[in-house]
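What follows is a single chain, given as structure tokens, in the form predicted on its own.
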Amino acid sequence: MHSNAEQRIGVFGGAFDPPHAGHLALAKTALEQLHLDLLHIIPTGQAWHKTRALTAAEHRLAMTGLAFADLERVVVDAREIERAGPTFTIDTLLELQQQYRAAQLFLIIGQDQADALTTWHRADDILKIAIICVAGRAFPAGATGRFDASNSLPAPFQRLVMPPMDVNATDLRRRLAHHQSVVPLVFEPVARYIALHHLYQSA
């Protein structure tokens, strides 16, 4: 555990809707290859930048936190739930700061978000604030400055190296709108609560 002042503090956001074994691994990796005191899990309010309505907040935390339960330095965060108005990276990155003064931020992306990130509400004070860790081998096609597909990533951006998962959260809710098994890439206590709670089967 490092002091105060030089704690690392991970921000890994999304709908988690449902949370799944690739979030798992992303988590994992984060943990480890960051050496990070402490994983903020967020599970998303009001997505400004979704098409669809997502899960009932309530359920997605609920299933966020059965999906995180056995992992050890992390905290699953319900701000952005409780947050009124859209859910913006910023706001939460700023609360962050005043709670860990001092403490180095790293958000914690996949590569479509980075591929996303210049769209971003103040996407340039995001830069300021955290340094940006994408699991992926790559960043956006045709960006300059501040992305860098080469293997030495300028500041503030660092790659995660992971195996790729062919697991995503859309194909699983197709598969549960069709009642066939997401286990073992569902977790089997978020499988279980989904089936409880009768989720996902309106296709």
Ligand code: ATP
Contents of the next structure:
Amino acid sequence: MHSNAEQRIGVFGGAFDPPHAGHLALAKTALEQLHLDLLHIIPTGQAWHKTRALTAAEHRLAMTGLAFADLERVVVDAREIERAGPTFTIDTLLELQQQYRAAQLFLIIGQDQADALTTWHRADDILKIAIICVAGRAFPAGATGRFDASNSLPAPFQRLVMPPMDVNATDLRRRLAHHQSVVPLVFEPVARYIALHHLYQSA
Ligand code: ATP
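Here we have the form predicted on its own; I need the corresponding form predicted in complex with the ligand.
After this comes the whole thing, all chains and molecules, with the earlier chain placed first.
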């Protein structure tokens, strides 16, 4: 922990359906570049903006635990899964603000999420509470107003620099449904869990 300084708490949400090497790379990058004291990895409940039905929360939570098991300063946090009704990032941030008084919160997102941020529930309040940290080189496509496509991002944005990783869960689910190998993009323990529970059998 930083002494004499406010705690730096990262928040990294996702469907993690399944968790993959891109998620791990992003988490590692955030821990290092933001000097986080702790990173909360938060599998979503049935997120309001996802049209697809997600894999059962218990499985996504278990896989997320396996995927991030070796990372220090990380906690896999089930609060959104346990919350009744639709889950919103703003509610999670408000809870964490209560939990870590006087801490600085960093919301970690990939480029695609940054592009959609203005559509999030209470986006303005999110920007007041957390510094938004975005992985990816280009910045919100067609950005206007508060978002700035130039290199100097307006506060409260911060860029995370990581080599682009061409991996996404949609493609992995498709490959799994076709019985194709997904290791090492999906880590061995997660792949074993998927096989054991017969997940992603259909695309
Ligand atoms: P799907 O294909 O089902 O939409 P996904 O691979 O995008 O899934 P999510 O669980 O939706 O995974 O992503 C959680 C967070 O991780 C999001 O902020 C997303 O932008 C980010 N992310 C996912 N994959 C990568 C990647 N390869 N590089 C950087 N960020 C990523």
